[in-house]
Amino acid sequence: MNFASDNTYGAHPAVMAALADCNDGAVMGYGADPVTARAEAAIRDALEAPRAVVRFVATGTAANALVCGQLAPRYGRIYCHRDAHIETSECGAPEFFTGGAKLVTLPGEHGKLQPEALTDAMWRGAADGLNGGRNGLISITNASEWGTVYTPDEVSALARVAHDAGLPLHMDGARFANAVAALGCSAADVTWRAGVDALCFGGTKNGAMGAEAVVFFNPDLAEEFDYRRKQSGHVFSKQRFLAAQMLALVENGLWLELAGHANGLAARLAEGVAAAGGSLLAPVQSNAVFATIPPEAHARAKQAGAIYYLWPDKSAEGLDPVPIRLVTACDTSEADVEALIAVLAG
């Protein structure tokens, strides 16, 4: 019973299988073979974007780093979420790869950012000058560190924001697959429909070994990004072995399958977490549940060997109820899930 997050399990079986797929014989390499060439028009088919620049990476550290390199000047100022990756996981990355620009942080009620607290955050900015540095980014994720999906509405208000200011608009889809599973509508939507400039397009924690996309929508936005990759060590000689994995996700709908299975299973999760006189911290919207619970409820779980993390302090145990995510995989069994709802109810 494991739900500490959606990189604890392995790779799916149909990433396997087109690792092996493409395992044999010689080609080019540094993404001139024609498993890269399939699979960023498989994204861009998937994306409805037929002009959008994709390129591969391993990490999501790398994926957010190496955007905000791309598009924050050294001496900008980044805004995101107080609980976004970008702030609290990514050990500085986006500070190192921009060359010094600066993370804003806000707060806004379950992981999003709000466009009133956004433009009076960019307006003090701005008016501080050469103090403060220059307007630089915005940057969401979507789904969010809470679980919670911003819906093209929303994407839009903050698009509207970003640009009237003449910033653009990145997004970290890490889980982005549960984000669009969830919201039902088309990735178009949801991205350069309403707006964002340019999408971290996450594999790894929807079933791939180790794979990323970065996807601008707009080519000039990526003009020199391939030697921002290059120098970042993101430009793999065996490309074909990352790119392997994002198609076998999204050509032929896998991604979206996986991320409806988990968000699924995160439902049921939560409706178990309550029967068992739990509370919800957030509305699940994808595939984490974020709750507090009876401290014996906690104590049989672990009994149980259930492994979850507290949050958002992971040290705090002794707490009275107490707060802890929960989160489900491409690959979570309904087993495991019915397994856990009965040790909560006891």
Second form
4 protein chains.
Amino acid sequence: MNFASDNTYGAHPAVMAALADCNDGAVMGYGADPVTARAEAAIRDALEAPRAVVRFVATGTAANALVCGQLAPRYGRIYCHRDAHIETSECGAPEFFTGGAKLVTLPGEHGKLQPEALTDAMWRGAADGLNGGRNGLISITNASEWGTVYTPDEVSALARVAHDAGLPLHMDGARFANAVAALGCSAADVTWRAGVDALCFGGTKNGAMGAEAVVFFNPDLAEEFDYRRKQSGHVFSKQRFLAAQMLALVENGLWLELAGHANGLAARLAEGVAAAGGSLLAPVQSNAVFATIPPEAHARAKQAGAIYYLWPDKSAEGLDPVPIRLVTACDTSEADVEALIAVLAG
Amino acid sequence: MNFASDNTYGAHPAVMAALADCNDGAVMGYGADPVTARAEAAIRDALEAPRAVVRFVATGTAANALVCGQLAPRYGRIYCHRDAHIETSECGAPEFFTGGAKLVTLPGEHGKLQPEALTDAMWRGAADGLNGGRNGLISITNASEWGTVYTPDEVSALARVAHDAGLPLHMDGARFANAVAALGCSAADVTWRAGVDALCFGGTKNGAMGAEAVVFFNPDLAEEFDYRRKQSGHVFSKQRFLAAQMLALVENGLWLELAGHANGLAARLAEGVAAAGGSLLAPVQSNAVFATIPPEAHARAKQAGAIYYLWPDKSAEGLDPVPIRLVTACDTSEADVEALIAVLAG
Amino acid sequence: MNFASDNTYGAHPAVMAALADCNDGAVMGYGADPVTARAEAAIRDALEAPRAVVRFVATGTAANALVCGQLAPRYGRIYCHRDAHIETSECGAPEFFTGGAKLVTLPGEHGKLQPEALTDAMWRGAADGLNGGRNGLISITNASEWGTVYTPDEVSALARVAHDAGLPLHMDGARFANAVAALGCSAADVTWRAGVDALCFGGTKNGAMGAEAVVFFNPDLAEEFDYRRKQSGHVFSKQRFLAAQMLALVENGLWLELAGHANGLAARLAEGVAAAGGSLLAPVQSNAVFATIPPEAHARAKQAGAIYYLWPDKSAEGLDPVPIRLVTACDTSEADVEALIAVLAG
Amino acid sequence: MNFASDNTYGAHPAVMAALADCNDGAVMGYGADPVTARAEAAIRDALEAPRAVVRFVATGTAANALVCGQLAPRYGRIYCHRDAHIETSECGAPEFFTGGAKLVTLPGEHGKLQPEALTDAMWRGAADGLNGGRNGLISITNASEWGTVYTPDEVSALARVAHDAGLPLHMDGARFANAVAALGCSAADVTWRAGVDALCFGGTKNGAMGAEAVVFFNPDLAEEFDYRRKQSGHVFSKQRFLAAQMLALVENGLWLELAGHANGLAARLAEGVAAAGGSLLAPVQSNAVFATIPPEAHARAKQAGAIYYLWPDKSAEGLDPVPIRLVTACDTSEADVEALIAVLAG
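What I would like now is the form predicted in complex with another copy of the chain, since the data block earlier showed the form predicted on its own; can you produce it?
Zooming out: every chain and molecule, the one shown earlier first.
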């Protein structure tokens, strides 16, 4: 009963099989291999974006920070939600990769940026000439850090704010599969058709061993990106092993199947939490449940060996009710979910 | 009637005279000259800090950002007030000089950090392991960006929070003279005796042409600082001309005399604002008045050619009452102050 | 017959098996898992360095650049051979990770730094005060970029030069296994016993999919290294998959067995090159042969489908004799080697 | 008899007068003042470049490094002479301001880059794909670090190499006035007409207190430069005091008069060195003499109190003959020159 993170599970069998498959004979390194070409094409197909530039890296932090470095200047302001992963969980990687940009964080219900608040903040940022630096980039996370999902219309509204100011829009899609599975739309609808310029398409939280795709929908925005990837140590000599992971997930729709599985179990957990007298802190729209539960339910769960984090303060034992985060993943079993629900119910 | 900034005036006659004085004959460059040695000694004397390391630069942004780069790591969190100059007005210089540190901004009445809020924020910053980077530096501004002044006790309380966490405390003293003049204490009392580790001792806003001193009270904290200054282009070959400016201000107490003059005029302006039906937005403790005034008073002042900024939004014409900032400087004349007061009164 | 690089082959079966083995059930992420602990211990054992700090990353460039950033200041000078990988093949990664250090490159026969030339260069670098920055780090590659190997005595001599100046010594060990296998000494003898402070212990060129260990022999030198790794996007959430690769190679001596295999085949190739009328450009001491061969031999080899690079200029067709580089790897077959030798012989 | 550097003298009386002149009344800060506008116009006139963007900073290192950061990417290669100031004397400022670019240094007789050697090096740099980074910028110094001068034709030849590769050409003109005075051509002929894209037009070594102009001949290349200047702490609030210095030098041709004076004295020193049995190490074309002199002549000069550096190794006493550098400046007196000549002659 491990609901700590979608990082705690390993790699999906299909991913392992793909790694084994491509481990056969010598190929040219650094991406000049057929598996990389196929994986790039599969991503472009999944996004209906034939001109997109696709590159693979091993971690989500690398993907996000490389995009920030590519699209925002050293003296830029990057607008994001105050709970955004790039702000809270990347140890200053965006600042490092840009060489000094400033993250401007905004509140927003359930982890989502609001166009009005963004417009206001951007206006204030630009009001003082050189002093505050220049507005550089807008970054949103879909599915968000609170498990909620931006709809295509919501993305469009933010893209309009960004583009009206001449700024690009980045989507951190560490849980992009969960968002698309939840929305039931096409991946294109919630990305480039809605105005997203760069997408970090996550694999690691959805069954990969460690693989993410960076996608620039407009090839002009990808100019010289490979130098940045190389200079930061994120070009793999045996690149095929990154590509193969994404290929296994994307080629045949497995990514949406796995994400749908995790989403469904989170929805089921939400029911169980409610039945146990808990309350949701945010709508459950993807693979995470943020809720408060009665102390007794928490005590029973811990007693039974369930693993999950208190939230947002992992060390805040003793609260009543108890705020928790439950995350499901592609490998979470229905049995574990039902077991936890039963324990919570007491 | 120019109350726009303490940067709009030129250099004090004593500063000009000092520059002429030291322009005589050849000396070794890059600081190996007698004027630099005398100026360093004068600063150490003024601060009663015989072991302090003193270095001169030409701008306040350089001084602050160099200290941030010296004392906070690339992956550090620098805590400051949300209206701090290093956050709002340095175009990301602290981020650039550190190579990627993150400024964590906090609210605080009238521009001053509160120990409790700081403690809370530092605790949250450190709670999540590597994710958020490590706590790196505390920075306060004295006099603050709202014209208020930290007392020695208030500085001590913040220093205790910093030092308990193993962090240094930086004081941005662009208006340090105004703070000391207002407090009536010794410069030592409100700096190293209260726990300040590094001070940016401003000259430019107090009669210099362009000169600031960076002071490290503990020489160990200044290790290899000269390399940072050199690498950022802030070592002057004809260094004596920076040093002479600070020497002229500090050697004979001129710095406090000038600051006292500006402070006194600001206090007088505060009275005038009140008499004209205005309200102070912050206590007037140094050389700036933040207030709202009736639209008619504002109209009369503009009509009479008075120059000052609307605040904080310089372009927010049409508000009722009108929020304004009035700044006095060492060269502000009593006549101008009385003239403005008369105009405001109608 | 692919002798292009030791990166063109895939992963060794033992590595693949180790990945499968550790893909079982949920573990805590970011290195807090038992496989990581075992792999770190195995590296420490192999190096007879019980106090060493060991960390895993996925690429050699990341390993080297992170060490540079850890050990050299932003204003530092990093001394290395002019053909060093950190100079020629990392797209400025050391400069980026340090935030601006300068690589000072030196000649040296067959890819190896000479103590006298290093001493001279360090002296010149330090002679001009702040102007040239400060001496920061010495970096050597073992086995070198020309396939030669530093003996423990040679490493000691360079370490003495470094330590006398207060600088640390870094060993880029992308082909460390080949060096140790060639020397027949213990891994400790050619590293910490000889004065090496930080080692990049390569796995990728020796059968791993993509894994390198960064080793700091003195734990003090590793202080806060994890922040740097995180901030550059090189901390894997599913860290066990990096660790497992190194564990498979190191735990049971496989690393030396594989490297010995590659070294032996290179020695055999050297004989074949000589027999075909070629001349060695450097002694063949590890898994690479740098040589010139007659144009006819080159033509026959290309005709037969042999893959290798012209060297150092990959596009320099038409030279007589033809300068080439042949690299063997853990998966190179004796049959391929004998086939190439036969073709070269004509 | 101080021939150590053109930095050891102070400021020219005309510069001091200009500072006093502009210290009158309040003006808007940060460059929005009439003196700055006039000084920018004067520079554009002197260069016959009406569209040029002109900005002022206080040090030559700042000027050069800001241009490098503006024109070369983080992953770029900057080609310069191995004795270039940006390589030897700026403590890694170009690397810092670019965020990690690599300076590629080339030999070249008497301090001057040769087109063929540059072409070769650029070709090698680009030959290895991502590995070596991308070619980014060419930088030359005029007058050079060896006192020699590039003619318009020589600059054109290098510009052609740069532009054929799509790279901009930077001229470090710390001693630009000496070069133009020596050439007797127009300033335009040896800059933009010859293909220079960015010029650092020095004032400090030619009578300013501390002032340099950065000039971008093509305004597109200056885009967002002001943010870089601000973020590095090089925007002065009382900007007029930088501008006034350059204005005093440039407006009425004083810059060329002063440089001509210094050049003439250097030529006279060269005669004296020859008469004393010395030999020139480089042609004397501007305001520096690099020569060897007999030990007895050196001993007499030191005895007489003459100040100059041994070169290039300032501490290399005891050589025979003695390699020295003599620098003249705008304030060097004919009497001092003749006195040294007499002493050398014995």
